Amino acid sequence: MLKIFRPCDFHVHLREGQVLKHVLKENNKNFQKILVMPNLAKPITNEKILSKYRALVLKNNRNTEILFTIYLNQDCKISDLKNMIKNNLFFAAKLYPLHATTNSSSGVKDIKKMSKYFEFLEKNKIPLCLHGEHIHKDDDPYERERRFLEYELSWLVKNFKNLKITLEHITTKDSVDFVKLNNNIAASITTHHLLENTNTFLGDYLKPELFCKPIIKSKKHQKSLLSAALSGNSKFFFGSDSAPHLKKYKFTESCCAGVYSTKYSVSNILELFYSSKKTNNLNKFLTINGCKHYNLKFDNKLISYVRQKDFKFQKYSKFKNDSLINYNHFKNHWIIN
């Protein structure tokens, strides 16, 4: 048995419509807080869109604190951002490089042209969450994260020293090292980037359900992520980047990027720390570190989880005439006692 605080997930895609209701229900079962991403089909760039989305999410929410984000690009108006902050409508700003991932066609081509927004966030103590990839038509997808550190993030931390930054879903040793060396930066790490590598993703045969952005990296990088997460280092915390897509959009010639991990993410993290004999750092990775980075209070009531061996996992969750694909890594399963 393990007793831990109710976990937080600081990177979640709820999507919209009927999928949102299904995904939010799974999140309600597992998390005390979730940080919700704004890259909808029509990105959340202003108060009108955000208010409508907030109403839909909160109507269907049960017992989870929802932290909303705004989609930061040049369509955002400073006056609108000021008003949303005044009314406490969003918690953090999310920046996507142009064409970096799902629904990023409204993303930012050159972050150096976003200085007025970074100054605004810094002044108002609003966290900036980054999809950390340098996107160029000739770049190797496996090098995009490293290049982002070199070309974009180095410039950002040099010019906005008091801006609180989250480098989201990191996948490389380069990012681990960068985060450790720089103030005001922390990083979220996903379940699948901790547990998978290029060999498990495409070594024997390609697994479309593991295709994501940033792409899963080699075992060398995986080991660095594991070391950072298992150590309890306060700069690293859990953010699943759980991203639901219907089966028909994953098992197709143009596979969508995203791993839907919510259903078993807590169980997978518990089994990882248990098998690594690092359960004393579970609360740090799953709850404390993220809340500390974001200056949030958290519920410290302990919840008991018990381990079930050879559990029969549900790979597909039926949804209308299709299915969502649930990610799971281990044979054993942890459930709330």
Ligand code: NCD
The other form holds:
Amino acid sequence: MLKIFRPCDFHVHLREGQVLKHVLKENNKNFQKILVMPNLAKPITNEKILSKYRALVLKNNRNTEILFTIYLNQDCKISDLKNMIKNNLFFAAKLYPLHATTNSSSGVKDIKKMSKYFEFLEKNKIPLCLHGEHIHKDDDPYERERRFLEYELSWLVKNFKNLKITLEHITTKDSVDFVKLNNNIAASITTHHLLENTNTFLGDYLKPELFCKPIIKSKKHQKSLLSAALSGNSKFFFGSDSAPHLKKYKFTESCCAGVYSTKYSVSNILELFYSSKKTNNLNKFLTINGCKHYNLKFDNKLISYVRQKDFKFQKYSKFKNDSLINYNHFKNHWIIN
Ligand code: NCD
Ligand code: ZN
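Next block, the form predicted in complex with the ligand, ref. the form predicted alone:
What follows is the entire complex, opening with the chain shown before.
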């Protein structure tokens, strides 16, 4: 048996409509807090869109604290941001480089032209969450994260020393090292980047269900992520980047980027820490470190998990005419007792 605090997921995509209802229910089963991403088909760039989305999410939510984000780009108005902060409507700002990932066509082309926004966030103590990939048509996709550290992130940390930054869903040793070396920056790590590598993703048959941004990296990088997460280092915490896409958009000619991991993510993390004999650091990775980084109080009531006997992996969660593809790694499965 394992006793842990109810976990937090500091990076989830809830989407809209039927998918939202299903995904939120799965989140309600597992998490005390979730940080919800703003990359809807029409991104959340202003108060009007945010208020509508908040109402939709909160109406369907039961028992999870929802932390909303705003989609920060050059169209955001400082006066609008000010007003939303005054009314406590969002918790963090999310920045997507242009064309970096799903629904990023309203993303930012040149981060260095966003200084007035960074100054504003810094002054108002609003965290900045980053999709950390440098996008250039000639660059190799495997190099995008490393280049982002070099071209954008180094500049950011140097010029905005009091800005609280989260480098999201990190995938490389370079990012682990960068985060350790710099102040005011922490990183989230997903289940699939901890548990998969280029061999499991495309070494044998290609698995579209594991295709995501940033792309899954080699064993060397996976090892570095694992040691950061398992060590309990306060700069690293869980953010699943659980990103549902209907099966018809994953198993097709142009596969969408995103791994949907919510259903089994806590179980996978528990099994990882258990099999690595690091259960003493579970609460740090799943709850404490993220809350500390974001200055949040958390519920420290303990919940018991046990290993389920005769676990059968449910690969698909069905919808009317389609389904979501669940991600799971281990044969052993943990459930709430
Ligand atoms: C995410 C999505 O589908 O919204 N996709 C992904 O591959 N991770 C967006 C993101 O976080 O990059
Ligand atoms: Zn994401």
